[in-house]
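Given as structure tokens, the chain that follows is alone and in the form predicted alone.
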Amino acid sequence: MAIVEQIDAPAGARRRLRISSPVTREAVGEIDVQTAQDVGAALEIARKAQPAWAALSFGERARYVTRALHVLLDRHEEFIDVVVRETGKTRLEALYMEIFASCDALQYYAKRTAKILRDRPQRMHLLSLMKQLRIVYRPLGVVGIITPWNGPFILSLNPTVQALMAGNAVLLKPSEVTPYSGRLVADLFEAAGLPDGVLQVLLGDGETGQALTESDLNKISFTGSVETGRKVAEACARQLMPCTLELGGKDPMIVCRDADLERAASGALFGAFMNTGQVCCSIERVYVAEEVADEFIAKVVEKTQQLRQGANGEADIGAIFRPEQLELIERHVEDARAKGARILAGGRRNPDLEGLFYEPTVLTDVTHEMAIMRDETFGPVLPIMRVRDEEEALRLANDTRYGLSGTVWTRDKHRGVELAKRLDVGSVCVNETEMIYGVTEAPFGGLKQSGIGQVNGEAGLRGYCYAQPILVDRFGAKREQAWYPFTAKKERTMKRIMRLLWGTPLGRWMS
């Protein structure tokens, strides 16, 4: 992401931030930090706009989303320019990670929300002869969405379109270091004709984010670090406000002795180095069976040395998005080196490039005593550890406070699935990597300190609703058996019903 500096301002004036490119260090622009008063004013506007938006049918909301899709297709080069200038991604990476994925999300929810959120009858195991049950999905109201810098457009658009299609108004707060990429979401929907007040973008840093989490919202959706996520959760808990937290990871890769090593090595590179390793579900630890470790490591090193790094042309690896992240990567690598790790590729800033470039790096002889195997690195670094067998790999893979995702590599797909079930993570890929968030049908979230709740798919979309059950009497009798008056006869009848339902095989089958 961009380099952020606070600009001196007169006393009493708004704080102002200057954004600079991580590639050229040239200024990208400046933003004012929006205050708690600004957040309150935006919330008031959203409250007034939301009921009319919720009153639209799914088809009517979908028309706005479909228009946004057409705008994005027409203006995608302009959007790529903004993302690349602000983040230092390669253009192809910005195209498939930000634009392609956003097009898919827009189309998916425009086309399928009506089916997923339609009122539905629910058959009951008891009472179905006398009552009818319906589940109705009602919008929550106004949702606050706080998004990170590593996927600033897609990670802002994806939850926004879900919340909008569910009938909510949205206050979107993108990261202060990629504000222009986040603001593209508002530009997109404004061009699509979205009614005023339904989507508003708030620019600023932690001050703005804190004000948003302490506002009278109906939900917060947060994507970011564990440390900030904990603060968001505490603020929501004080207000009894629901939240979804998609936090960090230290995702393991298990390479079994029967894995296709050519595919596994290529997958390891993409999983570790895509977006310069700045993805929550990047591969950050590899556990490879001893029998195939030498061959696997040799393939990984050879492929890593062939990668091209730069900001222009057909580059494979872009820049680190911010100086603080580059410094953290260097600390992790130096800690590992000092504790006995071997650097087989990379291990330094790229001396041939200006800006925040760190070479794709491969390490071996790593242990869990090293920060690089315990803490989220979020950089183009691939530590590889030899293990005796899959059981040791599983034990080490689960030895972490994180639990976002993981990968398993084996020619035996059935065994791969069985191993995946034993990983203490929210999602797993078998012989695949970096794909699960992009599978729109798949609910995505983490265990342990990697988050609360899930995004995407039916579960994610329904998370922006309140599932309201409505029970309707079928026949309109004057009174129910359980109603007043209470009598000894009613007590005897209820006991007979209990014995019938749960004391006999026929009754248990019926219930």
Ligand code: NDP
Given for the second form:
Amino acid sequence: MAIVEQIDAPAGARRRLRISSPVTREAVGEIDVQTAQDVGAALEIARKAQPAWAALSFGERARYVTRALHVLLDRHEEFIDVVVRETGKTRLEALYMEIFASCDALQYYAKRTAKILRDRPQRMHLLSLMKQLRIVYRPLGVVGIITPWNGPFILSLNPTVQALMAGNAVLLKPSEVTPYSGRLVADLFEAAGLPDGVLQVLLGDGETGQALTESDLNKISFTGSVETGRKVAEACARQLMPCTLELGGKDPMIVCRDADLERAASGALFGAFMNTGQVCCSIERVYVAEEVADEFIAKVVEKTQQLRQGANGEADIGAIFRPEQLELIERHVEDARAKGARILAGGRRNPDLEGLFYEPTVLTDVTHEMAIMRDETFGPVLPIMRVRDEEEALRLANDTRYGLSGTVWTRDKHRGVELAKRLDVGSVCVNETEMIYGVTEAPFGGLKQSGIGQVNGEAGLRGYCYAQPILVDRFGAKREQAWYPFTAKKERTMKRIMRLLWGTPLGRWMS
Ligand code: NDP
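Taking the form predicted alone as the starting point, write out the structure of the form predicted together with the named molecule.
Starting with the chain above, the whole complex follows.
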């Protein structure tokens, strides 16, 4: 049974989808696929609502966001129910990844946007005697936010709160796999009293997402796969519409010979298996120094065997959220097995559980000829490769079309940072994993095919604005030196100024 199935609808009606739980396979609900016409109607409403929203002060907007935070604190169990029912992730995982991180985002942007986006005077290296410069952060207008199914609440809420605090109206399109978790974002802000039309959620599938990218919006903030990201970029390019693309990864973990192997092994498990491995910055491949490889691998295998799988109680590892993903994981593991990899743990669907459960899996004897070391797996698998030294680890880690993030494990933190600087990825953790997207101050984004632009923190907030410089003349002279009429005397003066500014030590100091 597919988790998302198209069901019959009367001729001329919208297409209709049934969503089923990946754990029980029971129907969770049905949605209509919203069309280009629906997107157009929503955009019209958003355009009308946005100016009044943008006219509020940061403090006034923050009051709505803070109210949303209190609603979330009060109703978080209900929100967890929705996310768990739709995804099959464990409750604790939903609490950590979806709710805790969302509370932090709501508070962070409610409290700090005024400081980050306030109008600011900007000193100029020349001209300051004669002119004043101010930088003003103006909202873009109406922003389209398109999100994936793996973190369906946080990945929808986080960009939404940033766009709203910056003064934009938002059209949010969550994944067809997790529409109800996406719709929680609208429920939350509705309960917080957000003015009508400022945030609208459009349910549907790729058709709805495509309609958004082809609408007359002011920006698309997209999180999803490289393949869809490319289509979004093409659609945005046709309209010269800005977009940020947060795409997939194949994140490497480098374990140096001096690493704390106990911490590194536990970190490898959490980094690879959290959210059943369905995290953009999951650890997807490990390079471990030969001298410590046996000990590291033994620890990883022992810890993996202790993990408990299921959707209830204190289970560590939940379900795969959709069948297509499970099939991809199986293809990668089978390809690796056929090419000589050894499976030290897992390597199969969990025979004791109904639903889409794949056992946490550890492989060795892997090579870069295998899909599992080259393409995003997005599942609970941890392929480990032995390397001669850190140089070989770096070369292999960078041998990929992806560049989202990575981790380095060593007791020498200085060396860790130096190695981090040589990884061709958007962000790196040293002796840490799965944290960086949740660190609000850290600009997050990918290099190579892992994306364009950055989200979160100051860079993310400013990405939802247009930075408008306003230059103001100080003294109101009747005419400026550079204005008409052009004369030979002005030419001589200009040349003298050039020589002074860039041809003398005093000038160079002044400029
Ligand atoms: P997809 O690219 O399949 O889908 C992402 C979103 O795009 C969904 O809402 C989808 O709708 C929509 N969509 C589908 N077709 C189009 C289209 N033609 N135009 C516009 N939108 C469209 O990604 P997944 O949902 O499968 O998510 C998993 C991927 O997301 C992984 O590669 C993962 O690494 C990446 N990801 C990246 C993150 C980052 O911050 N870098 C964070 C989290 C995930 P629908 O699902 O309804 O078809």
